[in-house]
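First, one chain by itself: the form predicted on its own, in C-alpha cells.
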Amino acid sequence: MKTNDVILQFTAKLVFFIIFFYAVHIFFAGHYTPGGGFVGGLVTASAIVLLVIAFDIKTVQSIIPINYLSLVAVGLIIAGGTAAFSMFMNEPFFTHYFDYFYLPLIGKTSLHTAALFDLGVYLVVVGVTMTIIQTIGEDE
C-alpha cells in the first residue's frame, strides 16, 4: 500500500536542494580547507537518497535520469587522466599545475589541476554510493 507523505515529500524537495549546494560549496572549499570531491559526493549522494525515501527508486530514476555507473567511468576518466596528464609534460605522475585567470563576474581566481581530480573523485563517489543505494533498494 502506497502511502501519501505530502510533508515529507515537499520538505525532501526543499531539502534536497539546500543539501545539493552545500555539497557543492564543500566541493570548491576543499582546496582550502576540509572537504573536496570525496566528501562533496557523500553529501550529494545523501541528498538523492533523501529523495529515494520521501519518494521510491522509480520516482527518482524518472526525476534524476542517470546511470550511476557510467557516471562512474566518466569519474574514472576524468581523474586518471588528470594524474597521468603530468606524464605526458615530463613530470612527475600526480603533478598538479595552476594558475591565475580572470573570470568574467568572479574577477582574479586560481584555477587548478586538482579541483579537475577533485570532480572526478566526485563524480566516482556519487556513482559508487548510488549505484550500492539502489541495488540494495530494488532488491525484492
Given for the second form:
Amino acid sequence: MKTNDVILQFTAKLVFFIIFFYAVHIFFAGHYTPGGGFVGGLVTASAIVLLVIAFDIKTVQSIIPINYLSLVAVGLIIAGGTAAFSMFMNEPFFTHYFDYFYLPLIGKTSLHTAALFDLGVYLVVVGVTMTIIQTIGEDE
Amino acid sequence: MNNFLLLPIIIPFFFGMILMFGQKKLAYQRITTLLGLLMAIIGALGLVYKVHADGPQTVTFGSWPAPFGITMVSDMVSALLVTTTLILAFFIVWYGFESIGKERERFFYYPGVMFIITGVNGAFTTGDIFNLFVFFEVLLMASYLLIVLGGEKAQLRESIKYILVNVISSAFFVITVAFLYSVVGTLSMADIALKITEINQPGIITVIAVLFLMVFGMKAAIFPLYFWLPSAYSAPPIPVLALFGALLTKVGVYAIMRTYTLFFTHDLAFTHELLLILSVITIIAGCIGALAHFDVKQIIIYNIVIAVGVILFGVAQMNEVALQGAMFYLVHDMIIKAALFMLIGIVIYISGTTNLRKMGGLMKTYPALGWFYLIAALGLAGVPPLSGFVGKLLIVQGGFQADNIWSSIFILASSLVVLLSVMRIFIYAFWGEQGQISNDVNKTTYNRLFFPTMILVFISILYGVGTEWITTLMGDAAKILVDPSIYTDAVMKGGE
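Hand over the structure of the form predicted together with the partner chain; the form predicted on its own is what we had up.
Full complex below, order starting with the chain above.
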C-alpha cells in the first residue's frame, strides 16, 4: 500500500527554514556566545537531512544541486586562504585582523577575519556530513 | 616574522585542495601533483640552506607570544627530514603513474598523497605537543584512505586492523598529553622541556615518558607493539606501501627521538635503558621475521622493523656521536626503503608473484634491474662506499663511548642478517633457472617504472659517497638533539 506522508512533507518544508535560520544564527553568534562554524554546519546538515527523510535523495538533490565534495574543497580553501592571507602581509601565519565598521541598518559592527575561517569550517562540516549521508543512502 | 619554514607544509596542503576538483582528469591530477611536490622541494631545500646559515627557524601562529600560541620550529633535524620526505614523495608519485591503476587515480589518490605529506611534514616541524597529535591524525586519516583505496579483500581486512590499532594508540596519545598537561600545565614543547627541568623529572614524569614510548612505539613499530605492521603493510599496492614504509614509521621514530632528547633527559638510567633494551629486542624480532619469510614484501617490511631498532639504539645512547649516527641512519633508511620497495615492486610486476621460490633467472633478461637491486641491498646492509655505512658506524661508535660494548657488537652482527635477508631475494630472483614470468609484461611500462627507481638509487649512492658534504648538516642536527637549550632558546627568545 502506498503511504501518504503529506503531513510530514508539509511540516518539513516549514521546519527546514526554522532550523536553517537557527543554524545561521548560531554561526554568527559564535564569537561572543556558544556556537560557531562546527555546530552551525551540523545543524544545517540536519536541516537538509530532514528534507531527505521527508522526500528522497533524488528530490533533495534537484532542490539543492550542490556537489558536496566540491563544497568541502571550497571550505578548505576559504579556511586555509584566511590563514595564509597574513603571510602576504609579512606577519605570522594565522594572524587575524578585525575592525569596527558602520554598516547601514545594523550600525556599528565589529568584523573579524575569524568569521571567514569559521565560514570555511561551516562549509567543510556541511559538505562532509552530507557526503557521508548521501553515499551511504545511495548505496545498494 | 618568518613564514618560510611553513612552505613544505602548506604547499602540499593547498595542492591537495586543488586536486579535489577535477578528479576524473588524469593528466591534470598527475601534472598538478608533480608541480606541487616540486615547488615544495624547492622550498624545503631553501629551508635547509637557511637553517644551516641562521640556526633554527621559528614562527608562532597568529602573532601570539611564544608559549601561548602554536609554535612551528624548523631546526636541522626537521628540515632534513622534511626535505627527504618531499623528495621521496616526488619519486613515489612518479613511479605510481604506471603501477597504481587508473581506477585509484580517479578516486582521490593524489589528494590522499598530498594530505599524507602535509601530515608528515607538519609532524616533523611542529613545536607543540597537541599540534603533533593533530598532524599525526592528519597523516593517519590520509593513510586510512590510501590503505583501503581499491577495495580488494585483503585491503579491507587489513585496513580494519590498521585503523583499530591506530585509533587505540591515538586515544593513548590524548591520555598521555592530558597527564603531561596536568603535571606541567603547558603544551608548547620548549616550555614543557623548561618546566620538566625546573621540577627535575619526578616519578610521574618518568611514567609519562614510558607512556609516550608506548604511544610512539605503536606508530613506529618497536618490539612488543609491531604486531600490526607486517600484515597491514602487505595489503596496499606498491607505491602506497613505499610511501608508508619510507615515511610513516619514521614519524614515530622522530617523535621518540624528539621527546627523549628534549623532555625526558633527567632519568637516563631508567628511560634510556628501557629504550636500549627495547630497541635491541626490536632488532632481534625484525631479524627473525626477515629470515623466516619467503615473500619479498614481507622480507623488506621486516627490514623496516630492524631499522627502527637501529635508529632507536642510537637515540638511547644520548651522546653526540650516536645521535649524529641516528640522524644519518634515519635519512638513509627513508631513502633506501623507498628504493627497495620500488625495486621489488618491479620484480613482482615482472614475475607476477611475491613468492621467492617461484622466481628465478631475472639477471639474464633484466640485468640493469639486478645490478641496481644489488647496489640498494648492499647500501641497506651498510657496505662502506654506500649510504648505510656512516650512520651505523657512528651509532656503534657512540655505543662504545657509552660503554654499551656488547649491544653495539650486536648491532654490527645484525647487519649480517640484514645482508643475508636481502641477498636471498637477489639469489632466488635473479640467479638460477628461469622462474615464473608474468604474461603481460610491457617494455614501456617496465621502463617507466624503472626510471624513477634508478634515480632514487642514484640519490642513495650520492648520499653515501657525498657524506663529507652532509656531515656538517648532520652535525648541526646532532648538536640540537644533545643540547635542548638551543631548541628552547630558539622558541622562547624568538630565535634570530
